[in-house]
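One chain comes next, on its own, written out as structure tokens in the form predicted on its own.
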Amino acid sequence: MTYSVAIIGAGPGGYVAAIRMAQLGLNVVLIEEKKLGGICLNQGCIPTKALYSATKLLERTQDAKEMGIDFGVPTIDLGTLASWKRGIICRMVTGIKTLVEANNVTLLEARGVLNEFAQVALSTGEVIDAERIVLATGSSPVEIPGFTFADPHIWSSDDALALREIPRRLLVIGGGVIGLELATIFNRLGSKVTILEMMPEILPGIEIDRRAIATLKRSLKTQGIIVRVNSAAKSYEDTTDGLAVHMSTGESVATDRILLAVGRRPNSASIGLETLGIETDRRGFIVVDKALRTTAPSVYAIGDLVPGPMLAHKGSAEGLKLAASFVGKTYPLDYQTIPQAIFTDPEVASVGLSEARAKEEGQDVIVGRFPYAALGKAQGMRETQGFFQVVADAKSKRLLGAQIIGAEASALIAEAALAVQNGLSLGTIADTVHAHPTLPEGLKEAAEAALGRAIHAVNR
């Protein structure tokens, strides 16, 4: 049987593409060797955010005590917590399978690779013919010299999320998104956490302005998390006081477990790219054009396999874009308007251009900020850290970007993303009546501040 489309990989890019393509009338086969939902659902986004939410309760018990409500000293049942997390994943995997089947997508549980005839060869021995092939095999954690995941002392993010233990001391190598999120979770669980980042600043490569970075670093310090920048991990040794990790600075850090979180690489090896001459760059990302076509006819790639931010929602959007293009339609995907959310404490979220990036591009901009501390809702929540920031074109007042650092930033960024993607002005946001008292008022107030007409902040 020949399918309209064969998709290798059922993560947030692959399964979303499969469902939408089937909805548009295409005959689709979805091939996955492990679990539906990919890394994001099974070992990444979902379990991380579930544990972020669960461990937030430990912080809230202290807040409650200061409000006059005392629950006593909290205890952690690690087995129950791990089981609860697995339950969430299982329910969501089952839900995706139901949706795939309901949309008449053929699901094959096998490893799929390209062969020289532009077919998909399965680990079962079967060969799949398709008019188009979509590669969506995701990414994997990166190792560095001297630190390998085969060593039981070294955790990957998968190992950390398995919740087998709460180490007394945890050293996180890598101050990027994954490292900071897991550092937050284990700090709440009771580990003494140290973060090593080889670059001059945490969150390297992320478009976050220095003011937000400084706010986050102050909060991490207040929580007891030690951050060491310009400090690369070179080697380690097992000592009578646990593990001694030696740094490029000549110093050493004592720890009980090492979490290696220095980034991810695309799973582009061993899927048959060479049989069709599909080009990759020096980092292993598959080279695609604006239509997400590889250098081989009728073969496409999406998600973590292609250049761009390694975000689940980016992969899903690319899947939707491909689906539309396969039936002669268009899907409005603008990579500049893809939001990002980082689940630290406080949360950090952004969309569009940062103030620094806009100025680097020579744009004349105006900036407005509004502090969480000035919001009645934030005061009542005891979540007063952080601020809202908007960046707009000075002449047209069109919103170019926004950053939010503070409670529920991951949800609050959606309004800003809508505004940036649709070219809305500061006036449109400022003149939209927002419910009071709520956190979204902060975005309205930041827009008012940028226009020089702030009510609840001093105009500057």
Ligand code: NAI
The other form holds:
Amino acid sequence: MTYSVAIIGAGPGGYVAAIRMAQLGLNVVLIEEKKLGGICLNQGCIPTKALYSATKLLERTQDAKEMGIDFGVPTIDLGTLASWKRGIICRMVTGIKTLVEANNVTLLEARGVLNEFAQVALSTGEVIDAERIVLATGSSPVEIPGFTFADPHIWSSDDALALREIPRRLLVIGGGVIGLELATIFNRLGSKVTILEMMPEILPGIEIDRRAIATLKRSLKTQGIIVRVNSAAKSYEDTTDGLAVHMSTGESVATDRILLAVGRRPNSASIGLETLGIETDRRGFIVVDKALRTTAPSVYAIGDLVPGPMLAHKGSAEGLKLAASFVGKTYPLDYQTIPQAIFTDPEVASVGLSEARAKEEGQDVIVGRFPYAALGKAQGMRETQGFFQVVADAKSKRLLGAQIIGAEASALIAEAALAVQNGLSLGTIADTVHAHPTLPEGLKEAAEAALGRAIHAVNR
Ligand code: NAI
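Just the form predicted on its own so far, so send over the form predicted together with the named molecule.
Expanding to the full complex; the earlier chain stays at the top.
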């Protein structure tokens, strides 16, 4: 039998593509060697967010004293926490299986690689013929010299999320997204956390306003998380006082566990790319054109395998775009309008252009900011850190980007993403009635501030 489409990899790129392609009438086979949902669901986004919310609760019980509510000293049953988290993953995996089956996608549990006849050869011995093949095999964490995941002292994010222990001291190598999110969680669980970042600033690869970085760094400090920038981890040794991690600065930090979070690389090796002469760039990303076509006919690639931000929703969007293109339709994927949300305390989220990038590009922009502290809702939530910021074209007043640092920023950025993607103006956001008292009022007020007419802030 020849399928219309064979998809290798059932992460948020692959399974979303499979469902949409089936909805559009294509005969789809989805090949996955491990679990449905990929890293995001099983070892990434979802378990991290479950632990983010559980540990936020832990933190709130402590804050509550200021509101006159005393929960006493909380205790953590790591086993129950881990099994609660596993339960969430399990339910979501089952849910995806149900959806995939309900859409008549054929699901095959096997490893699939390309062969020289442009077929997919399965680890079960079966060979799959398809008119088109979509590669969606995701990415894996990278190692650095002197630190390998085979070493039991070194944790990958998977090891950290397995919740086998709460180390007394945790050293996180890499002040990127994963490093900061896991540092936040383990700090709340009680570890003394130090982050080493080799670049001059945390989150160096992310386009975030420097004021937001400054706010985040202040908060990390208040939480007791030590951040050392310009400090690359070079080696470590076992000492009588735990592990001594040696840095590029010549100094050392003592710790009980090391979490390595220095980036991820695409899983493009050993999927048979060479058999069809499919090109990769020097970092291993598969070279694709705007239509996500690889250099081999009828073979496509999406998600972490191809250049662009390594985000689940970017992979899903590419899957939807590919599905539309397979039936002659278009899907409006604009990489500039993909939002990013970082689950630190406070959360950081952004979409579109930052003020700095707009200025670098020589765009004439106006900026509006509004602090959480001026929102009654934020005061009532005891979430007064952070701000909303909008960046708009000075002439047309069209929103080009937004940055939010503060409680629920990950959710609040959606309104800004809708506006940026659809070319809405500051006036449209400002004139949209927002329910009071709510956090989204912050975006409306920031838009008003950019226009010089904020109500709850002094306009300068
Ligand atoms: P990353 O690229 O975000 O950060 C890695 C950091 O490690 C960089 O800041 C780098 O300068 C630093 N580094 C490298 N070698 C070092 C050394 N020897 N010593 C000290 N620092 C060193 O990579 P990360 O955090 O592993 O995340 C991987 C990907 O997954 C990213 O693209 C990220 O955006 C994505 N992701 C996104 C999430 C979200 O949007 N909420 C959540 C988790 C991952």
